[in-house]
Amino acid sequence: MTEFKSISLATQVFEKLEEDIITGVYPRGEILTELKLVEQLGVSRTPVREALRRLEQERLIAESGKGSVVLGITLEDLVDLMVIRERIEGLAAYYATKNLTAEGREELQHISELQDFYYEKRDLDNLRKMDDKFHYAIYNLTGRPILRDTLIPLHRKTQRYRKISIEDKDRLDNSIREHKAICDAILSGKADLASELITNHIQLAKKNMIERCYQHG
């Protein structure tokens, strides 16, 4: 039985199901029912029902009459997600640079050091986590809640494809260098450069994700 904290149980169930759908634990086309999820997660129907409602709002599932059919994130969805990130992530890097605090500077430096550490060990699992932390740190440092709350779900929904991409050694090497250049630009107060670099980073990531998806079917 999956263990959940008592606080915000519906949110925890939602986040668990969202991750499982995005990462392919529940493949596209699978039918999810309240009863099935209650048994799998060991929770009551109420948080499951609320989680399913939110997943439908996120267009990750759709009501089928027999239960909720998993829609997941298609390649077409990925392209749309990355195009949106291309357009606005540069703005996030710009504001993060302009609004950089001492604590934010320390956080980015720490993430950069950890990234180097895990890169030397070729620890892909922790490098994926550092990728999340790097981008989330930038979103949080913007001081713009709407921008942050728009970008975090977009980034999260690409995690399955980012996992495929990071397994490409050349892309991994380039991504590490791109992160360091973005970090250096932010820490140096070069907002326009940071914006340009992160936009290019997203464009290259999108290109690689799409190519890898076609290669792997």
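Having gone through the form predicted on its own, I am curious about the other one (the form predicted together with a further copy of the same chain); can you provide its structure?
Just this one chain is shown here; partners and other molecules are left out.
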């Protein structure tokens, strides 16, 4: 049986605001007041407040005397996000390889096939989602909560700029090739190789993102 779970309004509000802040719908500097969000989202203050406290904890907003100010992700932040990932994501790939389970193997293969499927269709939106799924799968397969919970927000916060990056066809092609190579390394138990490949992958992604985004911005 499929697992059902009613998602609380507080969580829905959090996820919507998180997405909108990360993708820039709410620009840096904008003031979010509880009342405004209550009217805008049609829920009471309680779930709004809980969402705001969680966003604060993620450093996506900050209290500002009057309302919460949106911090969002700057280009300077992007550089740091990628530099940190560059330094620790190899570790995640290493552990994922060492702790690979049968289900993990299947999951990675499934993601790899889906990636091909969306690539054939030139479906950029879903390809970006596959990038999420691919990296999240690795984080989860590590079996190391600290590593996973450190990396997930770092990856998620790059979302806005990744979107811009994969509009570059060359980069998209390379990215998919790199994913495949990493996948192969993990599935064949080559932990050190997986680590090295993912570090290179992030380095290349960083380079492309920064170049393109500094032009756009």
